[in-house]
Structures are given as structure tokens and as C-alpha cells.
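A single chain, nothing else alongside it, follows as C-alpha cells in the form predicted alone.
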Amino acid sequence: MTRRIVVLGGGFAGVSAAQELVKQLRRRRRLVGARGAKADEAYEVVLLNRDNYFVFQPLLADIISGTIETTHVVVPLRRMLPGGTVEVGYLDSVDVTRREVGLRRRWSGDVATISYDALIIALGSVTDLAAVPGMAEHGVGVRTLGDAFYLRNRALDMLEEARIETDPARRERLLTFVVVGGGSTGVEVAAELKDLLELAARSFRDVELRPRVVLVHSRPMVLSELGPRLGRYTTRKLRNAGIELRLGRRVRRVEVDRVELDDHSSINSATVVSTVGNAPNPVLAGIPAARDGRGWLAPDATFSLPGAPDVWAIGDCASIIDPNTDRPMPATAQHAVREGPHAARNVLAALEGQAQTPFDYRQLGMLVSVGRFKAVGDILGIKVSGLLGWLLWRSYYLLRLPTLDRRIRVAIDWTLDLLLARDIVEISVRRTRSTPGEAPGEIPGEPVSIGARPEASDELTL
């Protein structure tokens, strides 16, 4: 009888685990559909994800500035996983007693039940905006491709609104963008957003627009995890680029038109970008398994999850203790792409009654872009910055991009960016309205199609 290994999540950890499973099973002639595989000994590898593509998240900030075409940071999952099965939908439930997961179809809403013999959980984390009052209602995240696309459109839309605004105070709010968080994501988003706004503002020849980017961070310097020297260097470079820094401050509240800080000061702004706040996926709350003090899944050194038989947890969704530091490993792509294959080999070992091996990995370094021609990093203990850091940053991520065609496309994008002017167009994804009522994403006043049916639904129900 064919057995099934299910992987939850199409990020770095999940995809690399599924790829290793397919590779190892094909080599052993035990992959369903592979040449020479016997049906009663074969395994099916099933990857469950909400989208049918993989997003190369380290380059999302480049989408904001327009350095890279939007589709060039996504790769079809089925192209990355030949020999495996990809199921698209929303994870509805995980039942470790019955060894089943529920997958809710995006279109119909129907829930399909998928059984497993082994389960790898690599769902990553979800954005936690609850810690700051008003952030959920008025903040913008940068976790997904849609987030990056939306933020780019919003930035350009704010410039258009500011151009015709006659009230100086309101114009200042429209042109002020607050980025919360001084980690790698916050720094890259602030730098790319600043580049986009300055470039786009110069195209308005009939009025002078002066956009502001303000970065709020709770520590005395940004990128403190890279050490004081690179932290100070990055802080200085951001200031030189015209990014205003509010260091040693926390956001206390977000309103529709301002951000309140813990020192009782406020920043008038119409756009607040949050790059902080992670939480475990709520779907995993019902799994009776080991957890750390913060509620994250706590697998052992082999990624096996105590309390849940034949279940492994990897990536950002798990609190994986580093044996060298006795602290949780950082939630980075660098760790995820190594955890995935290791977990896959342990799963196969466990299914075949063999011993599993503990995971041990020392981070090689870190690279962060801080704007055009500037980056900082720590590679094997060697500090790099400036143009050299920028070249290394681009080279590393270009090599890490999955599939040759994506590497070629991004390389061409980066080359053209050096030679040609960047696009500063706002691309609307609003549809032609078919009903008189307002649909999500529409604002009052957008015209409805002539002859639209008053009771018609915008979506078909199957």
C-alpha cells in the first residue's frame, strides 16, 4: 500500500524538505510514479500551501523600489517539485491522533481530508499586530508578495494625493512613512522605500514634494545583531540617506493619522509599516505537543515533535534549540534551507526503523542591503560594508534563487536597473465592478458597469 509523507508550508523550510524527500525516494526507487518503484513500498510526497508558488522573501524589498519585476521573485511550486504532489488551499486543521490534515479549498470553501504516515510542519509564523493598539487597523505588513505590491502602490498613491493637497499639515502626513523595526527587514524596507519615494517625487515637475521615511527601533542602533561596528555603520548610512531614526523608542499606539511613541511624542503619518511581531500559526494550537514558554512548537534535536507521533517541526514555526548556545535558532532562510533536508532524511530514517541524527548548524553570516550600492554583513566573522557588501549581497541571493530562469530574470533586472530609469507606475488591480455595492479593495465612487445586476455576486459559487 502506498504511504504518504505530507509537508505543510511552501516556504524555504517546507520546499527544501519536500525536495529532499523526492530526491532520496527517487534514488531508492521508492517514489510513487518513479521508474522501478513498487506500489506496496512507494511513498507519495505531498506539499500543502496556500498558494501555488514559492516566494523568495529576501528580495521582497526590491519589489517595493521597482528594482525587480514582481513575478521574478516567485517560482511555481510544481516546477520546483517534479515527482511530488502540490495541494493548494488553506490549512483548516491538524489531527495527530487520526493522522489527518484538513485543507480548505480557496474557491469553494470545501474541506478536503488528507491522511499521512509522516508529517512535516513548516508553516512559518503569522504576523502579530495585537501588541500595538491600532496597528492591525492602520498598519501595513511586509510578509507576502501582496504586501510588498500593496506598499509600493500605496507609496505612489500618497504622492499623487499630496500633489493636489492644499493643507500643509495634511500634505505632510501623506508624505510621511513610518517603518517600525530596525532588524534586517525594517532596514531594507526603509532603504528601498526611500529610494522609490525620492525617485517618484522628482517626476512631479509642477510641485515640490518632500517625502519622509522615519524608522522607529527600540534599541540604540539598528542591526545590533551584527555587532556594534556594523550597527553603527548602518545607522550612519541610513541617516546619510535621509532616513529619520527614532532609536530607543517603542510604538505605543497607531492612529489613522499618527503614530504615538512611548516617550509621549507622536509622528503625523498616513502610512505605518510594521516589520516586527511574529506569532505561531493558530491552526497549530490544537496539537498536543511540546511547546516553549512563548507557545511555539518545541521539537527535539532531530526535529521530531514530542507528544505527536511521526510529526516533525522545522522553520519559523518551531523553537529549535541551538546546541552551541542553548538558545532558539534564528528564524532565517539560511537556517531553514538546511533544516528542511535534514528533517527529510530523519523522516525517512524513522519510517525505515533507523536512528535519526541531531541537527547542528552554525550560521555562516548575514548580509543586509541598506540602499543603492550599500550593504553590511558579517561573513564567517569578517565584517563587510559599502559597495563590497552590496556586491556580495546581490551575488549571494542571486545564487540562492531557485531555478535558472529566475536567476537570469533577476540578473537582467538588476543590470537594467543600472542602465535604465526605474518604473514608478502604480498598477491598479481593481476589477470592473459587476454589482452596485462596494467590494473589498474598492472605494466609494468607483463606477459600476452599466447593466450590472443588483443582486449579483462578484464571485461564482460552485
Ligand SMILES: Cc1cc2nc3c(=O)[nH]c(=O)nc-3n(C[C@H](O)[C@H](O)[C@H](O)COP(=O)(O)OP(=O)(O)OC[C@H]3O[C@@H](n4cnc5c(N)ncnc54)[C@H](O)[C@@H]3O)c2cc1C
Second form
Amino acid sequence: MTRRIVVLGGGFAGVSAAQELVKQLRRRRRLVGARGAKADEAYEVVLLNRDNYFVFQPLLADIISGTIETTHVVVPLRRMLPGGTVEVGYLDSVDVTRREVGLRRRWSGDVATISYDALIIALGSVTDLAAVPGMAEHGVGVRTLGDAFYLRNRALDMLEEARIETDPARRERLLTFVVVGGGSTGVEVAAELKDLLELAARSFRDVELRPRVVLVHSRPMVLSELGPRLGRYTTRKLRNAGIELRLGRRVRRVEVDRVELDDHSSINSATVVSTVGNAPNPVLAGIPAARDGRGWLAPDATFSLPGAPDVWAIGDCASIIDPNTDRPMPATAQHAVREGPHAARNVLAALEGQAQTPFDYRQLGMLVSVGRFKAVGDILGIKVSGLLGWLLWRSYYLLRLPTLDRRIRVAIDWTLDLLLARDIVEISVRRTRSTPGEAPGEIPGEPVSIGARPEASDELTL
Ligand SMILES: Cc1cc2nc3c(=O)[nH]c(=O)nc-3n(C[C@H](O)[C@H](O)[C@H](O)COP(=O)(O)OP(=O)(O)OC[C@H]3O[C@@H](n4cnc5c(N)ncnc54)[C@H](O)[C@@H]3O)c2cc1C
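Starting from the form predicted alone above, please write out the structure of the form predicted together with the named molecule.
Below is the entire complex, every chain and molecule, led by the chain shown above.
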């Protein structure tokens, strides 16, 4: 009988786990075949994901600035997993007693039940915008491809709105972008947003537009995880690039047209981007398994999940204790791609009654882009910055991008960006009306002026 190993989540952890399972099973089949025995077809690997593509999140900020084409940071899952089965849909439920998961198809809404013999949970985390009052209503997250695409379009849209706004206060509000969080994502997003806005503003010849990007961070220095020297360096580079920093401050409330900080000061802004607020994926809430104090799944050192037989948890959705520090391992792609293959080998060992091995990995370093030609980083304890850091950052991520196809496309995008003027086209998702009885025309699509006119409804002025 074929045993089914189901992997939930087609991100860094899930894809690397599924690829390793396929590789191990292929190797075994070759060995069995070489001995002249019947091929071992005892396992099936099923990868389940919301979309039919994998998102390379470390390059999402490049979509905002337009240095990379939107589809070049995503990779078709079927091309990444030729020896496995890919199922696309929303995971609705996980029943560890019946050993089955419910997958809702995106188009029909039908729910398919998929049973498993072993389950690897790699569903990542979600952004909880509700942690700050008003953020869920008025803020923008940066986690998905849609978020990056939306933010880019919104930034360009705000410039268009500002151009025709005659009230100076409203114009300033439209041109002010607040980024919350001074970790690596916040720094990269602020830098790329500033790049885009400055470049695009120069194309408005009839009016002078002065976009502002303000970065709010709760600590006294951005990127404090890289140490004081690089933290100070990054702070200086961001300031030189014209990014305003509000350090040692927290956002208390977000309204349609302003952001209030914990020192009672406020920033008038129509666009607030949140890069903080990681939270456990709600679909995992019902699983009766071990959790840490903050509600994250808490597997043991082999990634086995106590309380849920034949279930393993890896990547951002799991709180995995680092044996060297006794603290949870960082939620990074760097860890996720190492946890995936390790979990795959442990799953096969467990299914065959062999011992599983504990995971141990020390972070090699970190590289963060701080805008055009500048990056900072720490590689095996060696600090790098400036142009060298930037070249290392680009080379590293180019090499880590899955598939040769995507590496070539991104390399071409980056080269063209050095030679040609950057694209500042705002892509509207307006569609032709197709509902019978409705007046012919177009479906408007996205809000265009939230925050522009607070006295009007918060709904869109179209
Ligand atoms: C903007 C940004 C920049 C980053 N930069 C870096 C960096 O430079 N270096 C670094 O090491 N890390 C970086 N990270 C962190 C890194 O991307 C994550 O740590 C990594 O993606 C974790 O991998 P994962 O597989 O656990 O989760 P993900 O990669 O998030 O994968 C989870 C998968 O589960 C799927 N999923 C979730 N819920 C459902 C559902 N209900 N049904 C079906 N499918 C579902 C999602 O679609 C997704 O494909 C960055 C993150 C962001 C957001």
C-alpha cells in the first residue's frame, strides 16, 4: 500500500522538505532497482499550497521599487517539484485524530479531504495588523506578492493624487509614507519605497512633488541585531537617503489620515506600512499539540510535534529551540531551507522505525539592502557594508533563487535597471463589467484616495 506524506505550505520550509523527500525516495528506488528487486513505490509526496507558486520573500521589496518584474520573484511549484504532487487550494482544517486535512478549492469552493500517513506543517506565519488600533483598517502589510504589488501601485497612485490636490496639507499627507518596524524588512521596504517615489516624482514636470518616507522603530537604532556599528551605519545611510527616522517610538494608533506615536506626536500620512506583527497562522489554532507561551507550535528538536502523532512542524510556524542559546531559532528563510530537508529525513526514518536526529544550525550571517548600491551585513562574524555589501547581497540572493530560469530573469532585470530608466507604470486591476443587467463599463478595483479627504467617507473616492 502506498503511504502518503503530505507537506502543508509551499514556502521555503515546505518546498525544501518536499524536494528532499522526492530526492530520498528516488535514490532509494535507484538502489532497489540496482539490486534487481521490484522498485519501491511505497510513498507518495503531496505538497499543498494556497497558490501554484513559491514566493521568494527576500526580494519582495524589489517589486516595490520596480527593479524586478513582479513574476520573477515567484516560481511555479510544479517546476520545483517534478517528482511530487502539487495540490492548490486553501487549507481549511487539520484533523490529527482522523489523520486528514481539508483543502478548499479556490474556484469552486469545494472541500477535498486528503488523508496522510505523515504530515509536515510548514505554513509560515501571518501578519497581525490588529495588534495596533486602526492598523488593520488603514495599514498595509508586506508579506505576500499582492502586498508588494499593491504598495507599489499605491505609491504611484498617491503621486498622481497629490499632483492634482490644491490643499497643501492634504497634498503633504498624500505624499507621506510611514513604515513601521526597523528590522531588515522595514529597512529594505523604506529604502526601496523612497527610491521609487523619488524616481517617479521626477517625471512630474508641471509640479514639484516632495514625497517623504518616515521609518518608525521602537529601538534606539535600526537593525540592532547586526550590532551597534552596522546599526549606526544603516541609520546614517537611511538619513542620507532622505528617510526620516523616529527611533525609540512605538505607533499607538493609526487613523485614516494620520499615525499617532507613543509620545503623543503624530505624522499626517495617507499610507502606513506595517512590517511588524508576526502571528501564528490561525488555521493551526485547533490542533491539539504542544505550543509555546505565545501560541506557536512547539516541536521537539527532531521537529516531531508532541501531542500530534506522525506530525512534524518546521519553518516560521514553529517555535524551535536552538540548543546553543535555549531561545527560539530566528524566523528566517535561511533556517527554513535547512529545517525542511532535515525534517524530511526524520519523517522517512520514523516511518521506517529508525531513530530521528535532532536539528542544530547556527546562522551564517545576514545581509540587508539599504537602497541603491548600499547594503550592510555580517557574514560569519565579518561585517560588510557599502558597495561591497550590496554586491554580496545581490550575488547571494541571485544564487539562492530557485531555478536557473528565475536567476537569469532577475539578473537581466537588475542589469537593465542599471542601464534604462526604471518603469513607473501603475498597473490598475480594473476589469470590464460582466454582470448581466449592469451598465456597461469597468469594475473600479482598488481604493485610490484613502486618507486624502478625511471629511469624506473612508470608502473610496473613485
Ligand atoms: C518582505 C520579507 C523579506 C524577508 N527577507 C528575508 C531575508 O532577507 N532573509 C531571510 O532569511 N528571511 C527573510 N524573510 C523571512 C523569510 O521569508 C521567512 O522566514 C520564510 O519565508 C519562512 O519560510 P516558511 O516556509 O516557514 O514560510 P513561508 O515561506 O511564508 O511559506 C508558507 C506557505 O504556506 C502557505 N499557506 C499559508 N496558509 C495557507 C493556507 N491556509 N492554505 C494553503 N497554503 C497556505 C503560503 O501560501 C506559503 O506558501 C523575509 C520575509 C518577508 C515577509
